[in-house]
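Single chain ahead, written as structure tokens, the form predicted on its own.
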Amino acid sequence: MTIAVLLKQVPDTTAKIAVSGGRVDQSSVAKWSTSPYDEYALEYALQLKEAGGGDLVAITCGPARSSKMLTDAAAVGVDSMLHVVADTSEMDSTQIQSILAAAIKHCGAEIILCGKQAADTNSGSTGPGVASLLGASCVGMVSEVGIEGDGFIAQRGISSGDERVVVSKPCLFTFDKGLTELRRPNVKGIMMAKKKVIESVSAGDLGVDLGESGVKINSHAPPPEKPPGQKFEGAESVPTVVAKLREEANVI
């Protein structure tokens, strides 16, 4: 049995994002990281592997720089890595889902884990879209997952408490933030990861005909700057402050 975890490299949450010529200037991003929700998917994929679930493969679709993220995943216990090298900046979600579904079939995985959404786009469409293409059960907003007999049991929060869902393979789980502490690479893991070979393929190698993107990006723009703060002193400023709280801030 093969387990697949889908990972996406995104700008680190602390990185400054610059816009140049109506597009995000990726060269200005000082640090790239694994999308945070994908990190929880990776942790539980490792736990499934350790519980006897089988081999674990990490899959990503992105530019050449994404290979470092796969090496980091190998340093914490991933068995093999598949990198679909592609410029995803102008692709729509259905194209990326087609590539990932083909990559999963290429690896022969029947259990797939990924984050509920990527930290850059926040669309949340990848997991359900890939599951639909694979004909797999999809359980979303999962906080933990484990093996239950011949199937798998996932826990997720709902409005009335916690819900436990049992599914059989093929299945896909999308992860929310969990309480489990994420493991980090140690020196031994980093050295071993350097010896592992990343399988690099293209969409064409996987037999995926992407066609044309159904979405066209006109431009990117930074959010408007926040207005400067205002400071008031003395009792005589109370009426002004109250008026601003009522009419501008709408808090009273």
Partner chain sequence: MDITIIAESNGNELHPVTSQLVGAASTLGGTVTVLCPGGIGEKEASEISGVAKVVSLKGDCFSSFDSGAWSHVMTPHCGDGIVMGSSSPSGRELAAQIASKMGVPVVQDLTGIDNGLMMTRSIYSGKAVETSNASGSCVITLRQNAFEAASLGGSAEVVTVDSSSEVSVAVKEAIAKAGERLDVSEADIIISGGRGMGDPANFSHLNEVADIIGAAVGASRAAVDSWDEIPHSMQVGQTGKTVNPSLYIAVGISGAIQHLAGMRSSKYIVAINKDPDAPIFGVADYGIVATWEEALPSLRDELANL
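The form predicted together with its partner chain is what I want next, because the block you gave corresponds to the form predicted on its own; please supply it.
Keep in mind that what follows is only the chain, not its partners or any molecules around it.
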């Protein structure tokens, strides 16, 4: 059984985002991290491997700096790493998905875990799109997954609450915040990870013909400035605020 976890390196959630020349200025990002939901995918991928055996491969598609994230994943127990080196910032969903689907096939994985959306694009297209390309069952908004019989049991969120669903491989899970703590690497893990070799390929090496992006980014801009708010001292101002909510804002 080969398990793949898809990871994306994004600006840390605390990082300031600056825009210059109509694009987010990647060079000004102070700290890069693994996208938060991907960390839950990684944690459950490790748990599946521990429970059922098999190989766990971490896959990313991104620029050279992303390899650090793969080494971090190796430090908590990932067996092998595949880095498709590419600048994804102007790619559309079809291009990214075809690279990742090819990368997964390259590794022979039939169980795939990823985050429900990345913290930079905030889209949530990659997991389900890749599942579709691979003909794998897709379970979204997962908070927990385990092995059941020959298949898997996952808890997922749907609009009416949560439910537990069963699937068999090939299958893909996209993770919401999980019901568990994330593990941290220990010194031994970090030392071992440094010795592991990352397989580094291009989209072309995987036989992917990217073609043109079907979506052209026109520009990035800082969010619109909000006019400064009004601030009141003390609970005695509550009636004033309620009156304003009714008369100025018209929301109650």
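Quick caveat: nothing in here was measured; it's all calculated off a predicted structure. Rigid core here is just the name for the largest C-alpha set that superposes within 1.5 Å across the two forms. Numbering follows the first chain given and starts at 1.
**Q** Is K244 one of the residues whose C-alpha moves 2 Å or more between these two forms after the core fit?
**A** Result for K244: yes, a 2 Å-plus shift.
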